[in-house]
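Next up: a single chain in structure tokens, the form predicted on its own.
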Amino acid sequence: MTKTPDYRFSFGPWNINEGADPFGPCTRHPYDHEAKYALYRPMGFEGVQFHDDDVVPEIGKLAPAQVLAKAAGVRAILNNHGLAAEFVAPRLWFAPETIDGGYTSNSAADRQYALDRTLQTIDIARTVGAKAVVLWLAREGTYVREAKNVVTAYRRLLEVLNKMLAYDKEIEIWIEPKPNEPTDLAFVPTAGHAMALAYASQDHRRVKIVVESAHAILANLDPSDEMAFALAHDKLGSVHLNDQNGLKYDQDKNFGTTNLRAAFNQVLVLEDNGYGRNGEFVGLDVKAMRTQKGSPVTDHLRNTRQIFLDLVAKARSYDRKRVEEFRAARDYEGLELYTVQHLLGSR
């Protein structure tokens, strides 16, 4: 087993929300966007993620320089609460030149539109100090499969990936796959998909995979399965833990809360093949309760990262040994009852 250093922690500003769902309206006043940055370190945070509109906010009505010299602000923003940016996305799903996707959208002048805002949103990552720009393909996908060839679609994300490869010849790629919402068919619903894309590409060292807990389970995976498939090739660029109540919409509740076991072992696969040894963080992707009071609403963070931190402990307690000999004899049986009595606190 290789330990492991102290975890590193990261999560997004919009973790920090109003409550506000497709079903309901805010429940809590909202919090100032810069202010944020102030709580992350205070909670045990010293990474942050980003949207290309989270560095800079309404960044269609702005020119390039302009959005560059607000990125330039942004990054002096973090030096000074001694944070870090962990990856910057494209923000493709809210345009309305999105609306049908952007990469495999069946328009040319709309898949333009989400290339240039991509190349854009690398620029912006390099000046805050990034070092990923994160795709989640959230709307690259179709509400009726007649509607895209979906060969050709695929194409369209290779070459995608390609042209930002050759944008910048250091920035890393790290695809976050989802099965479902917004879109009902999506395109790469699974690490294993995003697995195939990055081998495709032109330089596969620079692609890898975001892990998210709820997206694995809203594709009936195992997320550990889908963090060591990742592992296995050297191309987990980052987690994003949560829990998730069965095959629903994407509810990103705290982790640990629904599955402890299930999220034992996505700390245990970590933990055992030294994730975080190179600097990668646990990134968290948790909302708040709408029925939490007050502003900021933060006790989901620091349950959340509480939670991971316990569960480490418990990994670093379980008998190895113990687990081998059980496996030796294929007693699965005894092993699973020793791994829930570990869980309880009984063994």
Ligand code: GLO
Contents of the next structure:
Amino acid sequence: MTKTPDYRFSFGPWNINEGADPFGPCTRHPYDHEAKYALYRPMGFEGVQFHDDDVVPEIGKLAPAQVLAKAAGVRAILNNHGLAAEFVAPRLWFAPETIDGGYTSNSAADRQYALDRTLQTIDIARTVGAKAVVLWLAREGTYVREAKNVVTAYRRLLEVLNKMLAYDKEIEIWIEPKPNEPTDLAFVPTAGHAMALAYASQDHRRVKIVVESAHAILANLDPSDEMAFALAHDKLGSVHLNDQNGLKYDQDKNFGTTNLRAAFNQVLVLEDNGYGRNGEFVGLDVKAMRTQKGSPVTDHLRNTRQIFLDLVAKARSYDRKRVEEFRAARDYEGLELYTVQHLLGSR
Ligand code: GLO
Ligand code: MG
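Got the form predicted on its own; any chance of the form predicted in complex with ligand GLO too?
To see the whole picture, the full complex is given below, headed by that same chain.
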């Protein structure tokens, strides 16, 4: 059923993990990051997504020149494997300075730490050849809403975007919205919030978003609609495809495994709007099950890519003329039956 892949796929090394969760330790042996790069091409992936400390482990202990020397080394490794760096994201949720968030922390020293680390991430992105920095605003939010002045927080976020845009005249900033976890109430919970910040910034053409399926579901929104909203504004920098079984902890399940029809609609919106034609990657953010044996575990990545490609084939054989007829006749009962039967393979 799979057609020749004409999409380029990417994932981050954190997607090959050891199975630790908040209730138990690792269930698999650690697998060295640099050894992971050799796994990409044979599985059909060309792009690598990074956190700053995926590129430069122990980043906090190194001088700026050492950080960039290490990043240059990673770029050479990527070249050897025929890989490209898609983006680099500052990991602003591990360090003691980011316990209460970075950009929106109540502490001026912590905010400065977050800004410095973010500007350094731009340098790292440039060095590894990535065109974008991703901001997943992990701890920008609150555990109790009275803890921060929210108006001030949003102004501070905008200020950071403008400082990043001024620091580098080419880099793109892709905001990855998420409504909760690790905070209870996150700032920038949806695509709409991220896009409003983009348009308020000093160079909105360089501020885009990453839509993650599970994050949209956690916001009780349809992931394909979040993607469509960004596409309508030419602002879909990347996607983090995965799935999520309702409103609970962030699951990062394999794409299409919980709601196949919602996954089909995500593929449709990407297909129909030329996603990928300007070099955008189909990014996956999927977590291997803790129960899975072996090291390294990669089946979840392979399987998610295959499910995506199978859905691309379904999208291409979806009879658009028929869809238009159902729409014109306002026969949505018929349209729904056709769509479900098409997915089932019975029509
Ligand atoms: C967590 C996010 C996270 C980001 C990654 C890149 O919920 O999905 O995995 O995608 O840090 O910014
Ligand atoms: Mg993600």
